[in-house]
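The form predicted alone is given below as one chain in structure tokens.
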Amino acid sequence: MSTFLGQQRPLVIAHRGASSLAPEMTMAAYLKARQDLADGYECDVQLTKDLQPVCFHDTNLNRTSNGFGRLGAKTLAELKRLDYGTWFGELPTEFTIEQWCSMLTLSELLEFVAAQSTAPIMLIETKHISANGIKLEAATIAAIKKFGLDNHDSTKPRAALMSFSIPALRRARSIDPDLYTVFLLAKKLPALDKLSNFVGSNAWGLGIHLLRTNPELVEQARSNGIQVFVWTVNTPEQIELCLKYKVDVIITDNPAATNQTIARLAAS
């Protein structure tokens, strides 16, 4: 299996935290992921109106908050007043209302990550199309550096930047040539080897559907010295597929269940 970070199994990364068990990208989701022994965490990042990087997936606020309109049209102070957890369900006794319902800034999340002695991996996806261009990558990389997560050993990244956007990956590489980056792929692209070399990616992030329909991409990546991350992997069948092709990283909504399935399949 993969030797990524010296492990002989895929790393299990909590997608937006343990997002099947707590509101996505709240502190509760990441606390739950830590409790469930995830190897690391994933988040999406956008900039507020006052250019503060925050952890949020959608362009609009209505799906996972009691707000409305575009996130980028709101200041951080305005966004902090909203509720991001009540939609998910009743507050469990193990979490505070703030952990369950508050928006996280990227700095708040990375401070949580940096304080952990087990050195979890942090995968940060910059969301595009963004009106802020290079400011989004610059703010993300500045936060990574602020908390000392910019490990420049390419085989042992503490934090990595991910994107579907070729310009975003190019911008990130121009800011920090040693940054570990992941080229996210929802479909098989023509001239992928050349594109990957152009953006300077260390890994390809394949959708699980793409691994199923185009498994040859794993060997293609290996032949180019590229690692393979797969998203979003939640069922035993999907996990088994990832183990079959010996991918490096599994990104999942439920790290506890994924770890249990990996252990069961490895023992069978």
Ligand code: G3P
The other form holds:
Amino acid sequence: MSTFLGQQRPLVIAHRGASSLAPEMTMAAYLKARQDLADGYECDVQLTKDLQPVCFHDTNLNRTSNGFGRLGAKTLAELKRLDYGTWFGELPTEFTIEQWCSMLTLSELLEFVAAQSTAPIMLIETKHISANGIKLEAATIAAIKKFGLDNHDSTKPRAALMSFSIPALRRARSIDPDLYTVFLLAKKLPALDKLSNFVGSNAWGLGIHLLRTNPELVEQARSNGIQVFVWTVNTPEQIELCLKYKVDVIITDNPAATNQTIARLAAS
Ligand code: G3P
Ligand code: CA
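Mind sharing the form predicted in complex with ligand G3P? What's above is the form predicted alone.
Shown next: the complete complex, the earlier chain at its head.
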């Protein structure tokens, strides 16, 4: 089984928070993930028009807010006025409207993470889908350092920077050579060993579809001293596949259900 953090099971990371149970990347989603005993959290980060790093997945505001247009065209003050929760469902009694409906800045999320005595892991994906991207890694790393999450342990990072973008990962490496980084892969790229060496990441983040079609990537990663993260893992069959290949980290929309399935499979 996996040796990541010396554990005998993969770490379970809440993708955009517990995003199958609360609006993605709101405080409600991260509070739910903490309550459901996630080992850590994932978020996407982008820069606003006034260069503030905020937690948001899409290029446009339409799907997950009551706003419209491009996120990168709005200031933080404009974005903070929108509602990011009502599209998902009615406010449950356990959360405040602020927790359910407000956009989080990266600083607000990292403050929540840094305050926890369980030392959860924070996986931050820099999204390169809008303008201003070139400054995103510097802003993200500054926030990681501000909250003391840059512990530079290649087996036990507090925060890791992830990206599909090779220039972004190279930029992060040049800003902080010891930061834990994850090279996200949606497909098998040619000359991957060489490319990975060029990128210099600590882990590969494979889509579950890629693990299914190319499980040999796990052994390939191991032989390069690289850890294996898998996203987005939600069904028992997908979890079983991750356990079969002994991956280090499972990124899921529902950490409670994933933990239950892991426990059930381990006992069977
Ligand atoms: O954790 C990696 C995964 O989040 C990448 O895909 O689209 O959910 O950001 P996406
Ligand atoms: Ca992501």
